[in-house]
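This document starts with one chain, in the form predicted alone, laid out as structure tokens.
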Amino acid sequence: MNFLIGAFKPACNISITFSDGKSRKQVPMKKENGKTIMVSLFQSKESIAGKVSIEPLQGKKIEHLGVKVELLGQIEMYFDRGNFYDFTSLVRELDVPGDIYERKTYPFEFSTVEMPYETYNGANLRLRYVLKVTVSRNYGGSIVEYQDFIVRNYSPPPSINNSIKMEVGIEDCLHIEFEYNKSKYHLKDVIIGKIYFLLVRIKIKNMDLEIRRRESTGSGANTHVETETLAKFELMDGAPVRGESIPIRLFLSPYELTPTYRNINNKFSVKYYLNLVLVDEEDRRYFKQQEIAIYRQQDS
């Protein structure tokens, strides 16, 4: 039984490292077992560089075709587990065939990597940026092993930045203006607004704020939408009167935002909207959505 575990163990032990892995900034990653682990954070046209380690096993060497690295960035839906569309894909050559007796270290440079797109986890697909070492053989398979590493990538404030002012109305029911102070937001931003209520003719029971996130999948007939709420702000809990207003102070830090991501590589969008809820004394609900643009900035 001993003999059968050690057949299926890898012949040797790889480890992948960053040259600044100690004074680069780490940042939680949660894995698709539910473990979190920290990792590396980078940001586009960086250069990635580090140390590739091969162990054999003790009183084993590695026959091998050759050893590379490889750079790659990757959408994966989870509709189509297995299969990912490389939208980056580097590699560096680190070792011509031959044998490995004992511990080798290979240095590689990625130099000026463009990564375009943000690391993201979505309800449908993830898109990751990975490194991944082949150690390539003849006889009992290839060795490989990964290394995530994650990319974010910042926008300066937007030179244009205009309000949002719109109607809420029902005829000869219920006419209200709402305000948002602007239309773009930073990660830690506060949205701050306010609600005008110019008629009321029928009995409120309360009023919310949602932000919600809507993810796209896929084009045409194949498009896959999933909406989730990711915050709800009561607003007001009663009933307004003519005349009366409502402020509105919604901090962004608290919720898990991303950046707003249009048409990534021609496989996904997320989107964010403002969506204001008002439920009357008989539970019916009228809504009002926005769609407001989300950025990452320098220090959020």
Second form
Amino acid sequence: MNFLIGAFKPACNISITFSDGKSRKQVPMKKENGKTIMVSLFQSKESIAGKVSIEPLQGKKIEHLGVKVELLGQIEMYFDRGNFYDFTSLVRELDVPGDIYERKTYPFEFSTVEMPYETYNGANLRLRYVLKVTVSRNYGGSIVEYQDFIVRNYSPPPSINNSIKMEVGIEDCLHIEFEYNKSKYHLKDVIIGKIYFLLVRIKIKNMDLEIRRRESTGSGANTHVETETLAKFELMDGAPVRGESIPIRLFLSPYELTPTYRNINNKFSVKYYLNLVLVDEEDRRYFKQQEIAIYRQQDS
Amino acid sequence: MLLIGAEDEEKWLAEGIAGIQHNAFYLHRALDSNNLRDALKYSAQMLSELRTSKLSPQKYYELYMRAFDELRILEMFFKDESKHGVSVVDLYELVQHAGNILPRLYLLCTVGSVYIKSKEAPAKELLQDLVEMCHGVQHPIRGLFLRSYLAQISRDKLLDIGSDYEGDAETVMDAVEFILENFTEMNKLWVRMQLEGPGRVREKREKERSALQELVGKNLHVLSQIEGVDLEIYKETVLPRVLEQVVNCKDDLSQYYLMDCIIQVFPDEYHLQTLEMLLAAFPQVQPTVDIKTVLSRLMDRLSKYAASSADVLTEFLQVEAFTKLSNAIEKVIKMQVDMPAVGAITLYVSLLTFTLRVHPDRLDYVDQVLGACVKKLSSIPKLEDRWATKQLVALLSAPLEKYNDTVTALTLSNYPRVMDHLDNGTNKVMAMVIIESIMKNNTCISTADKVEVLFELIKGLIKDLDGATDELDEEDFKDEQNSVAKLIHMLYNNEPEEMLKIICIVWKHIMAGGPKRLPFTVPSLVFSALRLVRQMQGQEGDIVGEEVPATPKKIFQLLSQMIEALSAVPSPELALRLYLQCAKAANGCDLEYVAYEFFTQVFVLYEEEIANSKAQVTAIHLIIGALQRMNVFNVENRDTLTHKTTGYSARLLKKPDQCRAVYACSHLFWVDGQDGIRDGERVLLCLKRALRIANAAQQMASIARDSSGPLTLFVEILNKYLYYFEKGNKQITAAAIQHLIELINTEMQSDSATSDAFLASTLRYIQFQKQRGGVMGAKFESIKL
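Now show the form predicted in complex with its partner chain, given that the preceding structure was the form predicted alone.
Expanding to the full complex; the earlier chain stays at the top.
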């Protein structure tokens, strides 16, 4: 039995470590199986360096046709699961064909790697970065090991950041004016604003502010759009009267937001909207949606 | 939704309470294990129970109190950073992540209170933030409770802020601003409650709203408790803002309650200093608001305040409180066209009370108030409303009570005009009150003018008022007229001339009262006049030679007029007595012919009017008594009168009456004193005649088998004999007495009557005189028993 088990076991253990792994920031990442693991965090134009060590099992030797490490940036569409589109692919040859008898360590480095897109886990696709080590063999198939890492890119605060201010209404029924203090928010930002009731002829029950994420994939006729409500934040309880001004203060930090992504590699876009919803006593909904841009700001 | 049964409501409340308890349990667990995340989660869930719309305010309050208790525990936890390790700044953000607004804001307020206490951020900004964020809850009941929670939880901090940093006006203002803001918003929500729901449940709504009024008023209460709120801040900020809100909300319930609240919670001194501003708001409220009650309360408070110490009175004068109040009342009455008369009168009563307390010396103010009242009432001739009448009586009674001196009321020109508006019954009651007041304070009314006014006031008692057709209770009538009679005695002046005037005026008035009243009032007036006569008699020396308008003669003329009126009522017996009194007075004044005239009247009355035999007996005895004491008559006149008297005596109906009258007549001929007549012969004649009549009576009695009466007569006559014997009447001899005693004894034996106590004691007296010795003893010695 032992023999049988041994037969299905890979012939060696491959481990990939980052050279600054101890000091580098670790962030949680959800795996396909639902488990959350901590992985290293990088940003574009950083050098990714580390070591790959290969340890054959119990003194067995590994005959190989070469060892290489690849840095891959991939987009996977869920309707086409398992089929990765690589938008970035860098390779470092670590070893020429030969035999490995004992534990062997290879340093590697990808310097100033362009990683323009962020790691993203969406409804219909994901974008991931991974280090892939391949020990090529003639028989028994190649031995492959992956190490995920996460890329986040920071933006400077936008130079122009106007408030969103708008007057909307239904004639002789409801007239409101709302204002959000900015049009571009960073992920830990607070939306400040107010809603001013100019005319109220309907019995409003409550008013919510929703944050909606619109993820569109594909292009042209094949465009597929998925909208998700990430936050539902009650702004007002009860019926206001004319002249009432309701404050908005919504902290973005509790929600799992990403920056706005526009046309990533011609594959997808992720946009965010603020949706102001008024519900009347007969549960009719009146709403107004406004796009906001979200960016990632360097933590100070 | 309209027909929510009480049962259903109970059920929902029970569910809500269960929900709170359930989450509170986990909350406590989280707190015990210092788990902030869970604490926030369960507290938010717990507070979600308060999002219900199904409960009435009372039930909601119950639910709220449950949650409130739990929040106090949570607050303690928040306060202790060592337990949860999160700074209060972060905590302040953290609680705002809650998705539902109501739990979010409750938590925010809770943390906010801790935050303020920590002083890590300016209290002003935090308070501003909290009160601003609470705008999110627009549901009236939920909003009211939330803001009430905010007020409650920030209360101690505010008091600290307002009082701790003494002299730092800015922090005080922060606290004040916060409360005012919260108050304004709460009031808006409260007013809005009224507009919710269909009109049918309006009444129910109103009831529910009243239940919540204290939540709103609490803010004002806190304001009044902040030490830093001095008069200046109150005047510049607090009052104008509150009043603005009151006026602008245009809601009956709110305006009424808040105005009242302002008056009750803030010190009187402030009211006094801001009177103008406060009063300016009154005419601006809705016409349907019962503002008079509030205004009355204000005046009551102020008048009490004025009464509290003499120092504050000067302040009242400085701010011209009376003028301001009086103007305000006028305006309010003008604005509130539909205000019933009772409302206006109530206002005037309050103003009057105020005036009497604050300006007791300003009678013109009192008159002014009454005048204003008359003006208001000018459209209604007589008040029908029972309450209004009551208030009017209160209005009229107030000055009487205050001044303890009805004379003061008499100088108020508007007083009688107000009284005119009372219905007849009440008018009488009021008149009685006036009289009682005079009697109680023993007020002497001493000038003719005042008497004139007074009688004008009490004319309800003096004469039949127009349209008074209802039959009166006999007892009441008697009481009333007796009061008037008493009152007449209170009218007095030392100056005869003035006194005469007074008497004339009273006479004029009571004459108008008709025959029903005269028997009650005339005697008083007569005696009052007689007193004047006697007084003049005493002063005679002083007024000799002067041309005096008030002479006894004149008075006697007047008197005879009065009594004549009385005899026309007819009330002859009373008239007779009064004539006799007058005759006596005339006797005192040495006016023979006047006295004679009075006696003439007496006999005329006796002859023409007194028919009842019993009355005749009484009258005869009265005449005898009076006549005996007259000493002005010359012999001729006296003879005429005594002759008449004895004649009438002998013609009485019953024998015993005849007998007694006749022996009484004997006194007419025997007057003690220096120049008294002592006509022993005629005395004897009278007595003998009496004996004859007694004999006749005896015979009649024996026929009728009635023995007791005549014997008594004999003993009575015996007593007369003894009297004159002692007095030294020569005609009465011991022999005659002895003869009479024997006669009596025989009568007794023949009658076999039992021994008579009267006789026994008479005999004992003779015995006593005998044994006494001396002149008298010697005299009696000759009588043999």
